[in-house]
Structures are given as structure tokens and as C-alpha cells.
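Below you'll find only one chain, the form predicted on its own, shown as C-alpha cells.
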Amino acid sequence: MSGTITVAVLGCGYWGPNIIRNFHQLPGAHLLSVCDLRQDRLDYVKEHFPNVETTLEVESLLARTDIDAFVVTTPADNHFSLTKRVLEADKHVLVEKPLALTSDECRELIELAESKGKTLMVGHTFLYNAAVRKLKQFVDNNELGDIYYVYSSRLNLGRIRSDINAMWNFAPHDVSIILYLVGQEPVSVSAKGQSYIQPGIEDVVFMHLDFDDGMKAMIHISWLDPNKVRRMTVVGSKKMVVYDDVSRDAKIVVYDKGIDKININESFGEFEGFGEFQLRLRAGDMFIPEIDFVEPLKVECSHFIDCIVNGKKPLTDGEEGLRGVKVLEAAQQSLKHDGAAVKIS
């Protein structure tokens, strides 16, 4: 496929305006129409993007032959049904996280996209973040050594949802980043949470991911915290890194700190027991790498168009979406069983 890709957006809620703005400005894309079930949201589109069509009718939009691709940015419980309808209409689709709410639904969408020969991409926006890419370089280049554990905090006061809990709202970001960094899936997940505001909808969740090589990951999610926190710490055998998405000037800080095992047999001869090695605290330099930061959503939207035009496999394709949903699905089961570990097949 070549030329300009004509795009329509389904949903103009909290995140929709950002999607609309980027596709409206993106070279190689033509934002033709926006669909929402609320007239006030369509009025917003007309006010800010007067040359973009608006409609309340999903079916009529899906039937149009002058639209190449759709972006689904509706509440999560609609992602599967709408994405399936888009693919059945022979259109490419970018769907916001999560791809669906069950792994079986994800697999169905992946198979449908393959059978139709269409691009299926998931909005794991943080994998298009230059700071996360820089952190991935450190891991892949073995500058951090063996990864011992990762812990992440994604906290805020609001925005409280009623369709999904805080984990399904926030944790897809952290899960996608962690799996991207370490290049493997966890073997089991456990999670505990509490519903303070709405019965049955957890406002705070603590997740624990266990990996086959002994690595651990911990994720703290809350929309009832007094401060906005978007921080991830990666602890390796050589170095440690803190990724702070809220920081303007120090999104990545690398610490040359750790605990070194010093073999003292070379100096004192051979013997067995506790004295075979010493533990030495290492507190070296810290540095802030230069990052050429571009709005991640802009990079994501551009990547979507590029994949359609050139037949590329998206970085965040359906399989990537499935991996994240498998973790969240297992964590949801664990929540229902008071934190019992749930294995991931």
C-alpha cells in the first residue's frame, strides 16, 4: 500500500483528543472522521478540528470504502467487540490498551487480523518513549549486568474509573515496559488489592511477577495516592537505573552502585566456608544520559502508518498485546483468591 492512509477514530473520551491531534498533524495520514456516542464530544471535535467529519453511527463508518484504518480509543470493555468489527470490515486497526480483557479474545483478534491480512497494533505507548528505549539499550548491552529485580510505582489521585479497576487502567503500561525490558514472560503472577471507593473495583493493587530465571518484578498501582508518581527502578548486578517519567530533566538516572563479591582465596590460600569471599559495597558515579525526547504518541501513530504502508510488523502487535493481557488476567484471578499465585501458561 502506498500514498496517504485515511484514518477514522472511534471514541473521543479522555485519551481520544490526543489521538485525534496526532493523526490530524501526521504526514502520510488523513484523519477523515471521528465517531462517538456523545454529541458533546463530537462538538468538541468540530470546534478544534473543523475539517474533520463527525458521526454518531459506527456501522455507517465501518461500511465506508474510503477509510483504510481505524483507531479504537473507547472504554476497555468495548475494545474486543469494536476491534473485531473493524477487522471484519477489512480495515487496519490500532486499539488502545488493553487489547482485550481476556487472552482468548486477544487470540481471536490476532487470528482474524492474520486471516484478513490487516495490521493489528496495540497502544502500548511507553514502548515508543525515548527514555524507555534508552533503558532497553542499557539492559540489552549488559551495562546493568544480570537483572535482579524491577519495581514500579504508578500512582495518582484520580482519574477513578467505573468500568475497570486501577490495575487494568494503569498496569498495562508497567507490564508492557517490564516485559519489553527483560525479553521474557513471567511464569506466575500474584496480586492483592482493595476496593475503597466502589465495591468490587480495586483502587489500589500490589502485583508480584516471578520469572523463570529468578528475576522478580513488583508493581504498585493506585488512583488514591496524594502524588503523581511514574517511577521504575531496575536493579542489576553491575548498575542500577531509575526511570522517572514525571521528571523533566532526569528521566533516566544510572547509578554505578552495587554489592561486589571479592574472592579472597587468591590472597590467603584455599579454604572453605564463609570467609571464601568478602562483600564490598560499591558506590560509584551516577550519570544522566542525554535523551532526544519526542512525544511517544506521535512516534506510535507514525509507526502505525509506516507498518500499514510498508507491511511491517508493529513493535506492539497483537502478540505483544496478548502477553500483557495474560499477565493482567492472571493477576485478576489472584485478586479474587486473596493473592494466591497464578501460573501463566
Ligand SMILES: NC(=O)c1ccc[n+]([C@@H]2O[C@H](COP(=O)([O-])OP(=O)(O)OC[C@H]3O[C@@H](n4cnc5c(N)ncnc54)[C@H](O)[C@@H]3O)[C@@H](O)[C@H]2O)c1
Given for the second form:
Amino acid sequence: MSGTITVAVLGCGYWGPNIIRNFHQLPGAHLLSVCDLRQDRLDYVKEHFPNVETTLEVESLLARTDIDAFVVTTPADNHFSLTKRVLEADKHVLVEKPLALTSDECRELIELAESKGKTLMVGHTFLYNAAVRKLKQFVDNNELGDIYYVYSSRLNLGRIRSDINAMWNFAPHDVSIILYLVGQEPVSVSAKGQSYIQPGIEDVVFMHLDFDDGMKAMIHISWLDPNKVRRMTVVGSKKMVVYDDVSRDAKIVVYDKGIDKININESFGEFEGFGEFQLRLRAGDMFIPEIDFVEPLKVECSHFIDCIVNGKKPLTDGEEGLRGVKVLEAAQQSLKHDGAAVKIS
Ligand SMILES: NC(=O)c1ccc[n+]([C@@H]2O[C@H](COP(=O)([O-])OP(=O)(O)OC[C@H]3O[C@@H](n4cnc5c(N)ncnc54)[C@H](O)[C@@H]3O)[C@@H](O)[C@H]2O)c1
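Beyond the form predicted on its own, can we have the form predicted in complex with this ligand?
Next comes the full complex, this chain leading.
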């Protein structure tokens, strides 16, 4: 496929305007139309993007032959049905996170995209974030050593939803970052949470991910917290890193800190017993790497167009979406069973 990719956006609520702005400015893309079920949201589009068409009619938009690709920016509970309709209409699709609400739905979308020969990409925006990519470089270059554990907090007060709980709303980001960094899926997940504001919709969730090699991850999610926090700590055998997405000029801080095992008698060779080594605390330098920051959503939208034009596999393809949903699905089951560990197949 060559030339300009004509794009339509479904959904213009809180996040849609960011998607619309990016596709409106993106070389190689032509944003033709925005669809929402609310007229006031279409009025917003008309006011800010006067040359973009607007419509309340999803089906008539899907039937148009002059549109190559759709972006689904609607609430999570209709991601599956809308993405399926888009693929059935022979269009490429970028769908916001989460890809769907069950792993079976994700698999159906992956198979459909394959059979139609269309690009299916999920909006795991943080994998297009320069700070996360820098962190990934540190992990891949073995600068942190073996990853012992990771923990993450994504907290703020508000943007409370009633269609999904705080975990489904925020944790797709943490799960995608952690799985990307460590390059493996957890074998089991457990989660405990509580609904304070609306019955049955958890406002706060603590998730635990267990990996085959003993690595652990913990994710704390809340929309009922006094502070906006977006922080992840990665503890490795050689170094430790704190990634603070809210920080302006120190998004990544690398700590040359750890505990070294010192052989107290070279002739013992291996460290087989406690008496043969000492633990030495290493509290070395801190380092703030330079990050060439570009708006992650811009990188994501541009990657979507590149994948369509050049037939590339997206970094955040359907399989990536499925990996995230498997974790959240297991965590949701665990929530129902008061934190019992749920295995992931
Ligand atoms: N990648 C990110 O960092 C990020 C950030 C925020 C939200 N999101 C995702 O974006 C999506 C939208 O979130 P939001 O906060 O904007 O939600 P929202 O509820 O504010 O907006 C959703 C919009 O979709 C419209 N809509 C609903 N059904 C529709 C349909 N069938 N056809 C067309 N329009 C329809 C609604 O009228 C509404 O205007 C969610 O999936 C969310 O997870 C992603």
C-alpha cells in the first residue's frame, strides 16, 4: 500500500481529541471523519478541526470505500464489537487499550485481522514512550543484572468510570510496560481490591504477578488517592532504576546500588555456605540518562501508518493486546476470589 492513509476515528470523549490532533497533523495520514454518538462531541470536533467531517452514524462510515483505517477510542466495553465490525469492513484498525475484555475476544480479533490481511494494533502507548524504551535498553544490555522484582504505582484522584474498574482502566499500561521490560509473561496473578464509591467497581487494586524464574511484580492502582503518581521501580542484581513519568527532567534515575556477595577466601571458590562470603552494601552513584522525548502518542500513530504502508508487524499487535488482557482477566478472577492466585495458561 502506498500514498496517504485515510483515517476515521470512532469516539471523541476525553482521549479522542489527542488521537484526532495527532492524526490531523501526521504526514502520510489524512483524517477524514470523526464519529461519536454525542452531538456535543461532534460540535467540539467541528470547532477545533473544521476541515474534518463528523457523523453520528458508525455503519455508514464503515461502508465508505475511501477510508483505509479506523481508530477505536470508545469505552472498553465496546472495543471488541467495534473492532470486529471495522475488520469485517476490510479496514485496518488501531484500538485503544484494552484490546477487549476477554482473551477469547482478543483471539477472535487476531484471527479475523489475519484472515482479512489487515493491521490490528492496540494502543499500549507507553511502549512508544522514550523513557520506557530507555529503561528497556538498560534491561536488555544487562546493565541492571538479573531483574529481581518490579513495582509500580498508578494513582490519582478522579476520572472515575462506571463501565470498568480502576484496574481495567489503568493497569493495561503497567502490565504492558512490565511484560515489555522483562520479556516474559507471568505464570500466575493475584489481586485484591475494594469498591468504595460504586458497588462492584473497584477503586483501588493491588495486583501481584509471579514469573517462572522467581521474578515478582506488584502493581498498585487507584483513582481514589490524594496524589498523582506514575512511578515504577525496577530492582536488579547490579543496579536499580526508578521511572517517574510525572517528573519533567528526571524521568529515569539509575542507582548504582545493590548488595554484593564478596568471597572472603578465594580458595573456597563457589559460595556454598554462609561462612564463605560476606554481604557488602554498594551505594554508588546516581545517574540521570538523557531522554530524547517525543510525544508517545505521536510515535504510536506514526507507527500505525508505517505498519499499514509497509506491511510491518506492529510493536503492539493483537498478540501484545492478548498478553495484557490475559493478565487482567486472571486478576479479575482473583479479585472475585479474595486474592486467590490464578494461573495463566
Ligand atoms: N492510551 C492512553 O494513554 C489512554 C488514555 C486515556 C484513555 N484511553 C482509552 O481511550 C478510550 C476512551 O477513553 P475516554 O476516557 O476518552 O472515554 P470517554 O468515555 O471519555 O469517551 C468515549 C467516547 O466514545 C463515544 N462512544 C461510545 N460508543 C461509541 C460508538 N459506538 N461509536 C462512536 N462513539 C462512541 C462516547 O460518546 C464518548 O464521547 C478507552 O478505551 C480508554 O482506555 C487511553
